[in-house]
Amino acid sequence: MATSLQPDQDASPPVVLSGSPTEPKKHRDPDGWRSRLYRLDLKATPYVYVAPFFLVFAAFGLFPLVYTGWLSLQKVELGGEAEWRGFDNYLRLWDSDFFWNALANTFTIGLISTVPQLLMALGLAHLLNYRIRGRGFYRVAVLAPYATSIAAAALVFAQLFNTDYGLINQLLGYVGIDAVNWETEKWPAQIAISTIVTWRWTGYNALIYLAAMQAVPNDLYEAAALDGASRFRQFISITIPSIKPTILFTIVVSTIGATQLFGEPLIFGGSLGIGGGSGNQYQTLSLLMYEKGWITGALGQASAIAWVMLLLLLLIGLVQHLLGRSGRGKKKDGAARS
């Protein structure tokens, strides 16, 4: 007779100890650190990859600007020690006939530099704008001078413009005008110096202008043309005000480097560039400080040089802030009440 091998159904279900290696685990998810690590992946490789520009930029540039700052509370004579001076060099700044000097011919050499420079950049660009043969080559030309060192345009320019020889006097004698101290008399030593700045950056200035210029929808020259308006009517009415953001940029920019011009005058002045001339007639507030931190050693005063500099910097950035908020508004403000 067959024996059953079923099991008692009325048997108790077996105990299991503590601990015991039949106990059953605690459920645990595998995959539980790669979703954290996936997470701290997704936050930290943004940082990650823009960290090298904020170490350059901490040791490059946040440090000197801090580091100058703290020299120029300082009274600081290169290869000396500090002594703490507090506010005495910018207060030596106010009182020196100097610094005002250096500050007048920075304004009067940016603005002789840059207000040309623009009015010319303006027009090369409507020009380059139409489409003429060769236009590829023109718009590679206006580049050049940008592409040329400082050193070098500056030493042409100086042979140009030498009193004794230079070719711009022989011209000016061909039509019967006297020979002009380009070098030693204030006026035209600042003229010359802005020549050589004006041709270096009109033909960068006109490119800017020409991209704004083809970002201008064709519909709008259409219909002027439509309505019997000439090409300067349409570049008085539709052209500028359509880049006008543009032409803001660029009075921007090239403001704060004629504040720091310096190459210019230092290399058109020769042995007498560093103090702008003889009679500092062009000397700016980026020679001057040269001047005071590697001539007179004077470190202290050299920074706070450099500080005032910076703040009319900030100043321009500010106009410019407040001129482009106000043309923003008016824009809002005109299309509304249309």
Second form
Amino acid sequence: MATSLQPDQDASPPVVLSGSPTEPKKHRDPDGWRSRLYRLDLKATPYVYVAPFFLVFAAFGLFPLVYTGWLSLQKVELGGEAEWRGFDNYLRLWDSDFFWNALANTFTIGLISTVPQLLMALGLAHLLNYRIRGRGFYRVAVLAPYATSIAAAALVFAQLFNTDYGLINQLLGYVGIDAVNWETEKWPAQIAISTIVTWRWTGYNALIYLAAMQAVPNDLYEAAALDGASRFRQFISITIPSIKPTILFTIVVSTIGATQLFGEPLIFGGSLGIGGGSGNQYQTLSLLMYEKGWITGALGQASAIAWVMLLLLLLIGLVQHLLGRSGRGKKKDGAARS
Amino acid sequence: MRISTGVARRRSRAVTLSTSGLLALGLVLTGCGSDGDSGTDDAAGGDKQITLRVGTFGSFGFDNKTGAKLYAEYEKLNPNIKIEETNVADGQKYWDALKLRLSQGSGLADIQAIEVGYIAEATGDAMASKWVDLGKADGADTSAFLDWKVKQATTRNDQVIALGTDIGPMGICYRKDLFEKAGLPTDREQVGQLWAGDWNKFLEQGEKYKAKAPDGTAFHDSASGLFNAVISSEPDQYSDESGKLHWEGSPGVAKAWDVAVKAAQGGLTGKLRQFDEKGTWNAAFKNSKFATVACPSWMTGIIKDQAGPANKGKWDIAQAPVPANWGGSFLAVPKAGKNTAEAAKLAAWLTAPEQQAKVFAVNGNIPSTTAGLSSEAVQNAQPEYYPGVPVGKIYSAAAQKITPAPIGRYDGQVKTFLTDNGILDIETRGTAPDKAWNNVKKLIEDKIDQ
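Would you generate the structure of this protein in the form predicted in complex with the partner chain, following the form predicted alone above?
Whole complex next, starting from this chain.
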């Protein structure tokens, strides 16, 4: 600001002479408060503009985070008073079979759902990237499951997987396979839940991949085609390396989603959803947290689980970040970045 | 990520479009919201129009559709009052949600039903202050109820936080047609004699049934239901006289566990979960998948609703092996409600002997008031769904034999663990009983001790 005012002041006497002689005075007089106000305006305005976000974040992001952390060190009954307990809640989690069971379930369901989902999305994106008729339609269709609410999807799938009346067991029956206990047995139940997740998110990831694929320069493919590379070869050698950052991004996002898996098993399980089945065979960490907090009323322990989940996610994020960096390091810089 | 500018531009257009869509949606939503608000404003300001909301689970039989049309009657008596009921099928889910809302003081109905399994928790220190004292409410007469029913809803400070709706004297409902096909007697006296005095005799009849069972049917609906039935007949259940949890050493729990495990392992049950939200249990009523169900009086209403008109007249009621009281409920008024005085009046009216008798006639919930129990209407009740069955006599006779067991604040939760995670696990997944018992023990230790 100082620089913008300076030339004006210096130049004003010769130019403005014919004009009003009071002009420079006007400038000089407010040099105190007015320019200070102006300066303040320039400096503060950006902060005011971004403030709403940070205020909202503080109220709904930071405060709950810190408050949960504080609660996790207390013994708090739902609706009751807090009582200091230190790290006891965390130690109890360490000793709790249910915690480890939920952690294992979260991991296995996450694996069963994320891996096929991303592979299928990759293949789907590759197909959609071709010049096929009705491309637009397919692209929208692929996203439709994502637009469906979890509750609706999970309810429909719960019906499909119903052991006695479900369509899937009926179809298996035609092929001569015995009815599978999708609801009560551990692995079938986990696969059924993973199916809901996969169904919902495959299209979404496919579209992200598609967007990345469209940015891959066409000449790379042309050159490869001239060299006699097959479509599949092109996919492996050009497409995948080119969209690697995107793949990493989807892996991070899906992992976060998988760690927080809640609605699908809850609704799939019906009355037994919160416990994750009669033997906790598909209880995830989120479900355990919910059960602790709202069913048992042990808010302190629930908060401890929430924090463990957060730390877990940070850990996973760190590992993925490191992996991503080491992967990128091998490439010549610049090409893979941007 | 790289995004070509073309895509980016298209995306930004999509964003604008979707934003405007969201805005429109938001307007619609707020429109709805303000509509609702103005509605209640009018109500408060105008002719004192009041909407009372009643939260229930299972089947209370108050409603205007399949119940005793009590709401319509009350609305006629009090033209300024409108009543809305919200119902959740699953009692445990209902209670979980209710607890959460109580702690937040929002989202509560003006009247909330409470099942006996949770009444000790509701009267407990953490929750007692959240309810209106109905002992002094307009129109409420606590002396009309069975003594033990009032005692169950009384807090340490002698406040009566809830009024009893019904009690749960139990019989065994059975399908005459299925019994006949399996070669068992069908007369209710004879059937009752088959297992009188001992739950193990009940299992013996189950074995007989199984030997000649019609295709695709089981003797009993669910092992966890049987567990509940057996423990309901025991004087010593989950808690001791002081309300302290002692389920592990309780002879009642041991007995019920034993009988239920035998039934589950013997394949006498339909591997169902009662009140399952996915409706599998309900469907099994309709599709005649089992021949017997333990039948507290309120169950007769559920059978009527779920088995439907196609199975009318096929059900009969025999006496239970051992006299039992399973369930029964209360109506309470949360202090957080807007119209607590009117709500208390309605609760008192709904639980008065005359109304209880009307509910019983339609829905089978047996009155918790002495006058209601002995009333002509109850004694001679003849629900349409059970032609020729003296339902009123059967249940009021059973009610005389009830000896109430002590209850504690964790009863409902422990019961859920024992049935959902113990018995059901054995029944549907073939878990070894010892292992299942240990699982339950761990669950209870983990979840009840904070």
